[in-house]
Amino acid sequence: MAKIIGNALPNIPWQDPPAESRLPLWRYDANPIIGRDGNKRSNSVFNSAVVPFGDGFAGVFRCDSMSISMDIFAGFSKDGIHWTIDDEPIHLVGEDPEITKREYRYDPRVCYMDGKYYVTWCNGYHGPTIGIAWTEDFKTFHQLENAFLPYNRNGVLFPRKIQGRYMMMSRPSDTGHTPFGDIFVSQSEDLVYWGRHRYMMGAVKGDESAWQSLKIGPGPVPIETDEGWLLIYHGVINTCNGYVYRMGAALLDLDEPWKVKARGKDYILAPHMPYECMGDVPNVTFPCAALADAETGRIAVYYGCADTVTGLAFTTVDRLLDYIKSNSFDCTSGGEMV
């Protein structure tokens, strides 16, 4: 049995599976967990995080205001199912304001590390790139300097130093509804300046796995076993009726997690309920956040449904390992096995 490193969650939110399931994820039976009216602007709220904190949850929200701007916001809960969401953006304080300056913020990923608690986030400088911020209470947000250079989506920290390194994943792109995209990691000694690039995995070319054909990118702060990082990342097929975003996973290596160990063949989550079908963009699952259990081995994944809702799933280390060791596959042009 495999076993996740870390802290025991024992108020983790949780349903136990359905009797059948061909999947190895299973969805809330109430979902969405958070509709369009988070807050009291939000047209839309979806591709958010969230983490343990004190005696509860906190997270970062992305709300699409009614006038459609693209921002994050703070959230708290006591059972991780029921949240209440600030009213107003998150304040980003930094010693630079050209750094500081907002054009527009989306799809933050929320990591503990040292203390502190880190969101990264799209972030609007002369096109997308990772921003990076800290906060101890998500109350007040210090601004770091920006990742990379624009074009850059997805920028997902691992929750410890590997090697004596921080490390990030990310998805270089474009200005724009990118058709196309691998995975990278980079790493940095201070989480100011990032380097040393090696390329993780990539879109599956031809139809062995075509869910994943068209690009894909990290999702979930990677979640720590005794047999390698678990890795849930989103994958894109363009079909007749536009792109379509399906789960995925993987198991990298612990040393060098840029080595990819197991890769599903098979999706683990599809969009098939009708929140996840219908929305502002249809035909989207996409994976932000879980959380982990070490003494139960229970994972709660957080996903935003048709890019206007939040959704809620459930798995478990061992289903989920065992799942992409059992239909792993060999694609050179998709990421190198170890």
Given for the second form:
Amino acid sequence: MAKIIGNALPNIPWQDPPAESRLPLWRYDANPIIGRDGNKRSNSVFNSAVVPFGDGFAGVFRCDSMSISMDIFAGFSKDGIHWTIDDEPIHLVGEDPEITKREYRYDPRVCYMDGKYYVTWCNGYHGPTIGIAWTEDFKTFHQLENAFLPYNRNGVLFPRKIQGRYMMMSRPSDTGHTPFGDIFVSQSEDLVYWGRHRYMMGAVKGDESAWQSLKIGPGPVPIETDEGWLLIYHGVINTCNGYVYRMGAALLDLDEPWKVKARGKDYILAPHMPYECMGDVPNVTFPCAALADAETGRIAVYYGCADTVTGLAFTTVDRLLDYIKSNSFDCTSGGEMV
Ligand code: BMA
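Starting from the form predicted alone, produce the coordinates for the form predicted together with beta-D-mannopyranose (BMA).
To see the whole picture, the full complex is given below, headed by that same chain.
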């Protein structure tokens, strides 16, 4: 039995697994939990992140508007399933107007550390890079310097310092719909200056694990377990009908998280349901958040569906770890296995 290191979360959203399930994740039976019309002007609500907050939950949501501008909005929920999302984008304050000036903002992650909620997102600054801000109340967000130069996407923090440093995964990119992409870990002593970049793992060439053959990117803030960091990520294949986004999982070394201990060859969830296969961008399942209950080992994953709506799926730490360990592969063209 693996153990989640962290707090108990007795009010984690939950449904028991179906009697038979080939995949380690199973969907909430009333998915999607958030429709297109999550707030007043939204065209779509997806690729969004939630955390426990007060006696319920809070989150930062990607809402593309009816003019199709991409921005991030705070939202609140009592049960993690029914959400009220602000009609106005989050309020960012910061020292340098050069940095707080908005071009576009999307795909937020939220990471709780030492009394603050850190938001990372894909931030337009002469190309996509990683924005960082912190909040204590989900009302005022204090924006820090962008972590990296353009071009980069999918900045995801580890939820505590490791070996005395903050660590963040990211996926260096290009200006457009990037046709490549590997995950790196960068380190910082102050959340401003990032360096000591380490390669974690990459897309997998050939057909050994073809669903992740084009590019990969980190998803939710990783979950600490006594066996290592449990990482859920997305993997992409290029097809004659365009990109398809599926979810995978890997186990990372606790002290040197760029070292991959196990990585599943098979996906853990993929666009199979109509709301995942049809929408503004078909065939996308894109995880950005996971809640975990250290008491029971339950995990609830929030994911964007077809760039249109938000879905919820469940697993347990044991199911997920057993699955990736039993179909782990030596990804010689990807990360180093330890
Ligand atoms: C990626 C990002 C995601 C999106 C995905 C599929 O490049 O833009 O926000 O979900 O493409 O369109």
